[in-house]
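Next up: just one chain, as structure tokens, the form predicted alone.
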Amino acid sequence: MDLGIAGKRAIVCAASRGLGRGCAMALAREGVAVTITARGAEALERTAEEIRVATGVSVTAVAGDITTEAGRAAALAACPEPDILVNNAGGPPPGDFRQWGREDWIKALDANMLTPIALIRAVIDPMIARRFGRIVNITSASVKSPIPTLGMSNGARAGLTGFVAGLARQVARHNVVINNILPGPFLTDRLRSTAEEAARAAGRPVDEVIAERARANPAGRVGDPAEFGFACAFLCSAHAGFIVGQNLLIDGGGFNSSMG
């Protein structure tokens, strides 16, 4: 299938690895000029070169903290108009509320619901203008089903969650439309920062709680990024204009419901 955004500008948000890349190599697949964006210069730009390399597209990296309005204005300068925005960055750290204070949560907020926000009130007027307009929130499942040891996410989060579901409605007469795509367990560095906790905890090898993890899944596996890339780039796609302020979950159907 064409997706219909062949030379189309995206910024893509802590792209170096994990869901972030996988979403920019999909995109690049498709023709899509992508700007990546993360703190880690050097795993940028080795990303950078690979989606260069497997699609011949252009690629510009541009390293900083997206969580700071420096990182954010470095992005926006390299792509001041993009037509796809892919919303993401790093999760709190896991524990119990009672341990996290005032700048714990402000931290939280800025990063998963603040920044967001930002980067879409940056972009979203242009793209009204040019009547095109795609911006997916990367969230987290558990943002349907809390996970208890990571309150702040689930906080953090859900706030960004109800902020979309508001504006994605108000834009979507203007063919710009906003979705979230919510994570279960893929194979990125932030479930195994989660398994090695649970690890600690257990005195058990961080590698059998994964696996145990994947063995509990409904799919019998962990996700991979790049099919979640698939699933954010057709989001993205000329295709996608009546889907609006959905949240999307792809968890291999760990989340048990009727409704989804």
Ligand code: NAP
Contents of the next structure:
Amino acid sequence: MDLGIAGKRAIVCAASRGLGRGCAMALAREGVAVTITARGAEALERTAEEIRVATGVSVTAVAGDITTEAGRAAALAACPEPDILVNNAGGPPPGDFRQWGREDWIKALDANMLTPIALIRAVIDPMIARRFGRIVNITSASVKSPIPTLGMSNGARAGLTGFVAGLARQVARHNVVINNILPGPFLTDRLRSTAEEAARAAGRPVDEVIAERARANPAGRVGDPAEFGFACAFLCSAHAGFIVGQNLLIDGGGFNSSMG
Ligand code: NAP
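Let's see the other form, the form predicted together with this ligand, since the form predicted alone is already up.
Complete assembly follows, chain above in first position.
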């Protein structure tokens, strides 16, 4: 299927590794020129080169912290009027909410709610003027089914979800669509580091903890960031203009429900 987006431009945030990288690669395979960001310049440049070699498209690497004004300004300077925006950033740390003060919460809100909103604000009017825009926010399965140790993630991402639900319906008539993808367990560094903590606490090998998580999932495995990327590319495609304000859970069936 031709996704109909060859020649479009995308900003994919937090994309040197993991899910962001999967999205950038999938978009690039469709002929989209991608601007990718991450804090670590070296890994980011390596990923940019891998995507160039795999796809032949133009890849611009912008090193910076996307949760800061400066990081966002740098990404937007490299790609001022993207047709596609994939919002992503690191997730907040786990813990007990009694230990989190205001600064911790502001950091989580900055990363997982206010940064995506700031980027949407910066790019949406030109999208409306061009009558094409695709915005995907990478949130988390925790929005649907809260993870007890990830209270800040549960809260901040739910805030973004509520905001997006309203905005998506205000801009859809201009062929600008905003959707969220909710990852369940995908085999990335993030999953590995949360598994490492669980393994340490239980005094067990990390691979055993990951294998156990995989077995517990209805699909019998954890997700591959590349397959996450394909789903993202479809939501960014020319054919996705009637998919509005949705929350696509990709979790191998881990969320036990008869509907949705
Ligand atoms: P990951 O493998 O740790 O990769 C995170 C990527 O984001 C890296 O490229 C990292 O590069 C970049 N990054 C992190 N903070 C950034 C910042 N402030 N500014 C710019 N770039 C930043 O993580 P992932 O598993 O792909 O997760 C992506 C998002 O999905 C996270 O919010 C995570 O909580 C959420 N999620 C993941 C899963 C899962 O199973 N993997 C499940 C649910 C939700 P630098 O470190 O160099 O900046």
